[in-house]
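Here's a solo chain for you in structure tokens, the form predicted alone.
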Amino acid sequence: MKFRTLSEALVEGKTVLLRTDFNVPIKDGKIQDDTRLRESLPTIRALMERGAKVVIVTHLGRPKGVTEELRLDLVAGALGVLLAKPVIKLNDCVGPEVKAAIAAMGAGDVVLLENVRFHPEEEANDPAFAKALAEGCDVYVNDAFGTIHRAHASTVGVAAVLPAYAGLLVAREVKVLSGILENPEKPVTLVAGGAKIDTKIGILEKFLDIADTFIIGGALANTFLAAQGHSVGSSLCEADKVEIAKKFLEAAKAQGKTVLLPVDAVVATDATVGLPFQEVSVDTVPADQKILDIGSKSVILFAEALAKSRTILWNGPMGLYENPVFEKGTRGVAEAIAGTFAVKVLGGGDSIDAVNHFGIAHEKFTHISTGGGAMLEFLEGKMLPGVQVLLVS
């Protein structure tokens, strides 16, 4: 794949319009986590000292309309943190007042437009509105895989307007997952939680030709389960689901692969503090009570198999890691990838979320994928818009 590298961009002196991720988690007037702030850094530094002045384009939530507290003074103040350096925030992406104050700008200087989904044509891909977003910019970078498989304005509009490049953060993921998909070392295992199937049957699938080992866990496990002839109790679990987990698993077995499910698990009436909850094998889970978490003997069970592994793909939490009470399934697989000498891989919000939560540096990890989806898609062999608009022709 070769598309268009920030290195090849003639930015000099040049006004240039960045997509980034910001879509940060704010709880209280904070930012619970700023790994995508500090992932952008290595492309606007790199701008900055190329004397370009540098116009952020981003998006915060799901806002209908203009929404006050999506708005991104916050994220403003700890990117000039981050920087050491004052990041002018507008009040809009687009308009005369954007215009003027883009004309200001001086050789190194970073301005933060206002939430670009509070403009509806941002999602429609308005070819007006990506017109508008680029006035009195002179090129284009998108350094935002988090919303590079969403056909945007700001992703994929505004290419077509001005000359459009890959930031240094777009370029490192998909070398990254196209190097699991085109040559892993051996033996490849995929580590899939979270909730739904929908959201990871499309990289199971496609993983049947790269994976040798599939480690199921979290409520998706509960499908898998299921699918087997398990009881699982009052979880969650999408009862429409298992005929596409009991085919996955079949064709699993026909190919020789290793599909390892939870052998037990932690369980509770629900996710109450206080609640009592036990530890019970998968084929005796209480009929009024759900799976939170896995057990003790699937987290050595997992450890053993991951400890072979050269290459680990990781995406969803084990459990409801949340809950101290639910944390040791999720945290024993984590601690376990981050110590084996595999590559290792890592994306999703809740996994990078737990891995936060449970302090384990992220250099343990080859690499931390900033987008989920975007990571997921890439990998089930999608061509996603952002990337595409970017290829040489």
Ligand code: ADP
Contents of the next structure:
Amino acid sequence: MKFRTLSEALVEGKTVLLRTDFNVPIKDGKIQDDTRLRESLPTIRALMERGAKVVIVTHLGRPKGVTEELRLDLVAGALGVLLAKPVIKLNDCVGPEVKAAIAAMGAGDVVLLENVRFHPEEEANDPAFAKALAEGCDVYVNDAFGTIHRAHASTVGVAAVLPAYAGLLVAREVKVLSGILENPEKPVTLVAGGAKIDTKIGILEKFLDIADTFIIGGALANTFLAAQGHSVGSSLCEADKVEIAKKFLEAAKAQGKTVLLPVDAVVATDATVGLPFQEVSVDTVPADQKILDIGSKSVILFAEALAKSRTILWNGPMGLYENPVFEKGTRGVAEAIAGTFAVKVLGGGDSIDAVNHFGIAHEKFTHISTGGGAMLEFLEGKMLPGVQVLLVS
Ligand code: ADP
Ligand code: MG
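What would the structure be for the form predicted together with this ligand, given that what you showed me was the form predicted alone?
Below is the entire complex, every chain and molecule, led by the chain shown above.
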């Protein structure tokens, strides 16, 4: 997979339309986590240093038309602080105001366009809208890995109008993730957790050819436990997916792969704080109780397998980590992964949130992907539409 990269792009004195993923969590008028802003800094700085005029386009949330809470003023302010240079925020992403502002830019200036999803044409990948977005710009750079699996006007459409290049973040994500797919150091362990089998079965199946060991936790594991004939009480369990889980377990066995499921669990009648909870074997889950975390024996079992791995890919918490009573499994597995010398790659909004909550330094991981859905789809082996338009043909 060979990209047209930033270093080959002629950007000196040019106006660059830069797609970033500034879809940051905002609560009570404050940015809760600015990782996505920080991750885009190397590309923005490289463009500024090379004398480009940087016109940034991003989405925020899922607005239906213009939505006041989803304007980008806060983001522009925070980005300006990180860059130590004011970022001019516009009130639209297309039209006469934008055209005039771009015409007035000097080398190294940074302008942030308004939330591109205020226009439904963005997600419809409308060609006329893509053309309007590109107006006044000479070069397109995509550094928004988090939305690269979406064929939208700002991720795919504009590449038909302007010469298109991969930003530094996109290039790094693709390099690390391709490395896992193509040439990982063995043994490889895939740690999968979280809530829904639908979003994870694709990667589990793809990794039958890549991973040596599968560690399955979270609510996801309940469906697999049920497939093995365990009774999971009143746990979150996708009864209609038990067949899929069974098929996966059979395929893994036929290929000589190791699949580790929890051997014990923390159960309660409900996840409400203050209710009694207990640790039980997965063979004795009471009918009226839910599995809300993996148990301490499972953590030890998983940690032993992790210690023997040379490549670890982790996506999805081991339990309902948002409640401190049910966070120990995720914490234990996170710390076990962080403590290995393997190539360690982490992805998924909730998993990253958990790692932050536990205070585990990001440096403990080889790579933390900025794309939840994009990472999963990439690792499933799909050609992502936003990646495709950046490839050397
Ligand atoms: P990620 O964002 O890292 O990809 P997911 O979105 O797939 O992860 O899943 C995270 C969610 O799964 C969390 O909200 C967590 O509370 C939930 N979860 C994990 N294990 C359980 C469980 N045993 N019961 C209920 N919810 C669970
Ligand atoms: Mg999630």
